[in-house]
Each structure stands twice: as C-alpha cells, then as structure tokens.
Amino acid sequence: MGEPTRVAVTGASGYIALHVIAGLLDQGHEVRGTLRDMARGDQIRTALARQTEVSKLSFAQTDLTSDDGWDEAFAGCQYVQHIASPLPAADPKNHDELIIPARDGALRALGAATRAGVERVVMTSSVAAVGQGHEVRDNFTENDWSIETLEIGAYALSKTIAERAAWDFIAGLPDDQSLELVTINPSLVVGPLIDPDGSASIEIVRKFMAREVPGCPRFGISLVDVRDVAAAHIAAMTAPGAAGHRYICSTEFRWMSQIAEQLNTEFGPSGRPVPTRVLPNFAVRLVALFDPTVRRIVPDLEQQRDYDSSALRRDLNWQTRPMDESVRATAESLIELGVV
C-alpha cells in the first residue's frame, strides 16, 4: 500500500462502493463519497462507523445525469473510485434508462478526473461488458466483450457501452493531459451488506431466504464476494502494472439447486427453510411473466458461462474467500439488517 492519499468515490451509498470505502478507510486514506442525495449521508456514516473510523470520510452531491458538483468533488483527489453505475433489479422498458445514465455517468467523472489532475480512474463494470450475446463457453477473458445487441438486455448493454466509452475517453486524451484508468468487470455480487438498502445483485439468495421463489431455476450464475471485489479495486488503485487493464472478478460459477441447498442447511434448522425443489423451464417461464427478477434469467435457463479471473490473480495478488462463506454470509447480514 501506498501513503495514505485523498480519494473520490462515485455512489457512496451502493453495495460494492461501501465496501470499497471501508477498505479505504482501514488504510488511513481521506475519503470523499459522492451522493445523489446529501440527506442520505448521515445514514451512511452510520452504518459505515460500525464497520471502522469515519473522521476521514466527507460527502459531496453529484448524479449522473447533472454536470453540477463533479469538479468539487474530485478537487484534490490522486484518485478516483468510479462506482456509481444503475443496477435495477429489472430491466426498464426503455434502455435508455440505464444506457444514457451508465455511459454519461462515467464520461462526467473520467472529465472531472482529468481537470482536477487525479493521477488513475477505477472504475467499476461487469462482466456482463464481457460475455453476452456469445455463445455459452467455460473461457471468457478480459479481450472478449459483449455484443452490442437489444438482445442482451438493458442492463448488459450499459455496462458494454459505459465501458467501451470510458476506454475511448482515454484514448482521445491529447498528449498534453494524462489519466489512467482500469476497469474491474465482477460478476454477480454477493456477501454481506453494510446498509440494509442493499442491491440487485444479491436478490436471488434474498428471494431464497424470503421464500419468494417456489423452488429452484435450472439457472446458474459466476459469483464474486463483495468484499472480494473492494479489495480487487483498491488493489488496482495503486499497482504499478494495472493502468490500462481490464480485469474480470468471479471467483466460481453455481448453479441455484447449489445455493438452495446451502442455505436450507445451514438455516432451515433454525426455523429458515429453503425451496430446494428443481423447477421445470415451463414453471419459470410462468412465474416470469409476473416477476420481472425472474424474467432476467429465462434467456439462460440451463446455461453455463465461466469467466477467467488469472489476470486479476496474478497482476495484483488477488485472493478469494470460499464461496460457501459468502453465500452464508449474504443471509446472514440479510437477517442481521431485518431485510428478511
């Protein structure tokens, strides 16, 4: 780790961005987190202060789709922590709605970066910039992206597009200025929350826990830790070797029967059973026509997609916690905060 410095992160308030500003935090770094809403910042500290010391945290108001409040933001900042990036748990009806905020989001902050002189962008996408529209294989890298179709769906396509314009912002920079920049692309998220609003990503092990679902999809997903995933990015805050990468985050893909199980194990004695029952395809295509969550899944109903994570293991050392330790601790922070 390098000497503790001032940095920028972008939707202080989201799952990923608190983790990653705890982690700053524990190093001693000054941090300045973004907010749409300012009167959520009190909240914030709060749940952070449970987490560790918060006398070097500040607020500053900006929103994605506003001009106003980024160069104050970032003014004296080495670096910036770009996180704040839509994430419903459906997608809308209109792209739009999370294309124009994802890509112009991040032209904002890469712009501000540059005139406050940040010396290097993190900046959080998925790897669903990565792996969709293609044909389902086991072998997805860092030099594979998403096909740029309507068919991958809203999300997905926000995050390929608010990448791809990111890469192009750095590479039209004039010879004059210079900034640079990595990406982190995680696949889905799970681990246990700071704040009880908590995110999309980690539906499915609360519609589990909830018991919202009749059973289990034959649908499987890649899975990262959350707090995984804050170490990745504020390792490549800082590696010499970093700029100009892209690094996929998954740490194991598992099937829904797997998680279900897991957690009707280890929760049903204590009066939390779990549908463990595998679903027919024709019944998730049912309860899809009513639950918009579900219906994200239907395309990939018995798919397996795997995402190489070496690159980000051997460049920055990046470790991981077994997936059965997420998982539970997913459910256990979802029960902790009352979620469920």
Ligand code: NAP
Contents of the next structure:
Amino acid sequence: MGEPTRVAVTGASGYIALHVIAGLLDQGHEVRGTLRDMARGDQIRTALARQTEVSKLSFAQTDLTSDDGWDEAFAGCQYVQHIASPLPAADPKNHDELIIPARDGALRALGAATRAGVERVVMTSSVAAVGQGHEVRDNFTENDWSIETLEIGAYALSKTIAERAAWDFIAGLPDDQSLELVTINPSLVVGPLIDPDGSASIEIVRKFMAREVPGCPRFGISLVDVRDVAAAHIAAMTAPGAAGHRYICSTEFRWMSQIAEQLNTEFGPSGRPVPTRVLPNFAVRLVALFDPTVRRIVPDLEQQRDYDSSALRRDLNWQTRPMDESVRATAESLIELGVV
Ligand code: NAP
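Switching forms now, from the form predicted on its own to the form predicted together with the ligand, please provide the structure.
Everything in the complex follows now, all chains and molecules, and the chain you saw is the first one.
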C-alpha cells in the first residue's frame, strides 16, 4: 500500500468504480470521482457513507464523449482509475454507441492524465478484449486478443478497440512525456452492490432471484467477485512491476445450472425458490430470435471459455474469495437493497 495521495476514478456511479472508491478511501486516499451527471453525487456519497468515511471524496463532471472537464478532474492527481465505459445488458443496433465512448473516452482520459502529470493509469478492460472471435478454449491468457470483427458483438468490440487504442497511445508518447498504463481484464463481475443501480453483470443472479427466467440454458461463464476486482485495481495502481501489463482478473467458470442450484438451495427454504430446470438448446435459440440479451449467449452454449489469472495472482499477490460466497453475497445484497 502506497502513501495516501489523490486518485481520480472515472464513472464513479458504476458498480465496480464504487468498490474501487471505497477501497481507496479506506486506504486514506483523496478520491475525485467523475460523473457525467453531477446530480448523482448525493446518492453516491450516501451509498458509500454506509460503508466508509467519505470526507475525502469529491466529484467532477466528465463525459466520455466530450472534451470538457477532464483537465480540471485530473488536476493534482497522482493516479487515475479509468473505469467508465458503457456496459448495456444487450448490444445496441448501432455498434458505434459503445465503440465511440469506449475508445474516445479512454483516449480523453489518457490525454488528460498526460497533461496533468499523472504517474499511472489503471484502466478497466475486460476478458471480452481477450478471448472473443477465437475457437473456444479454457486457457486464454494476456497474450490473446479478441478478433476485431462485428461478429464478436458490439460490447466486446468496444472493449477490444478501446484497450488497443490505450496501449497504442502509450507506445506513441514522445520521449519527454511519461505515463504508465496497466489494464485489468475482468470476467463477469458479481458480488455485493453498494448502490441499487447495479451493473448489467449482476443480471444473471437478479433474473434467477426474480424468477424472470424459466430455467437454465446450457451456458456457463467465468466469474469474479467485485471486491476482488477492486483489490486488483488498487494493487495495480502502485505495484512497481505492474506498469505495461494487462492482467486477466477471473476466479472461476460456472455453469448457469450450478449458480441456480446454489441459489435455490440457499434461498429456496426462505421462500425464494430459483428455477433449476435445464433448458434444451433449441428453446434457448428460439427465445434468442426475439430477445437480444439471450442472443449474446447462443454461440457459447455448452462451451467452456475460460481465462488464466495466474499472472495477476503471481505479480500482485492477488487473492480471491470462494465463488459460492460471491454468488451468495450478490443475492443477499439484491434482497437487502430491495432490488428483488
Ligand atoms: P456500470 O455499473 O454500468 O458502470 C459503467 C460506468 O460507466 C457508469 O459510471 C456510467 O455512468 C459510465 N459511463 C457509461 N457511458 C458513459 C459516458 N458516455 N460518459 C461518462 N460515463 C459513462 O458497469 P460496471 O460493471 O461497473 O463496469 C465498469 C467497467 O468495467 C466498464 O469499463 C466495463 O466494460 C468493465 N467490465 C465490467 C465487467 C462486469 O462484468 N461488470 C466485466 C469486465 C469489464 P452512468 O452511471 O452515468 O451511466
């Protein structure tokens, strides 16, 4: 843990960002969170105050799609956590709605960080920038990059293009300017919410708990706890050897049926049964014709696409919680916050 300093966190209203901010405040750092809508500030401060001391938290306005406000937001900051990027539950019809804010926002953040004399930027990328467009395997590493084609979907394409643009920006800096970059590439993030406006990534657990799905597709996904993702961001900010690395941040692969069985066993007895029936693939493909959120999973039915986080564990001594604890904590927090 480094000396307390000033850190800017972009997208301070987001699910992951709130955990990163809480962790930074706990360590005594001064945090300047950026928001595109400053009216969200009070709600966020109140949510964070339920778990940490918030007197060192301030807000500044930036939008990924506008040049305004970035220099003021990053002034005096030693580090930037660039976390903001659009993460919709389903891909939009026009892929530029994701690609432009993701890529241009990353370049705006890096440009402003350079002008402000920031030492290091930690940027949230994704495994969506790692393993998409390739034959399915269970051992993707940081050496892998998703293929830049529309077939991988607008979200994965936006994360791949944004991360490549960020590394190209760093490589193109003139010799008299220095800025370090680390990217953290999480798999699907679950775990407790600090604010009820959660990310699209907790939709799987929410839909099971709300019984909005008839059962489980033969689909699985790699998962990671939001608290462990935040810890990785904070460790990457100061670890001497981390600069210049991308780090896959993923705990383990789970089939939907495993998640549903756990939720049903733990929450069913208190009147919250969860559908555990396994759905045939033809039924899932049929629903996907009408539902774009289901369409995203069809290519991966029955496939185990998984990622190797050993570099993060080795270099940053990254430790993870058991995934059962994370799934349970997601459901408990959805109940506590009145979301389900
Ligand atoms: P989230 O809760 O939806 O947060 C997204 C954040 O980005 C919000 O603060 C949002 O602001 C901000 N944002 C979106 N468009 C913006 C724009 N045009 N200008 C300024 N801010 C904008 O999602 P999250 O799960 O915390 O994700 C955060 C980051 O992690 C993203 O980069 C995402 O790609 C990455 N990631 C997430 C997961 C996951 O499973 N959750 C996995 C891998 C990577 P508003 O509140 O104003 O909309």
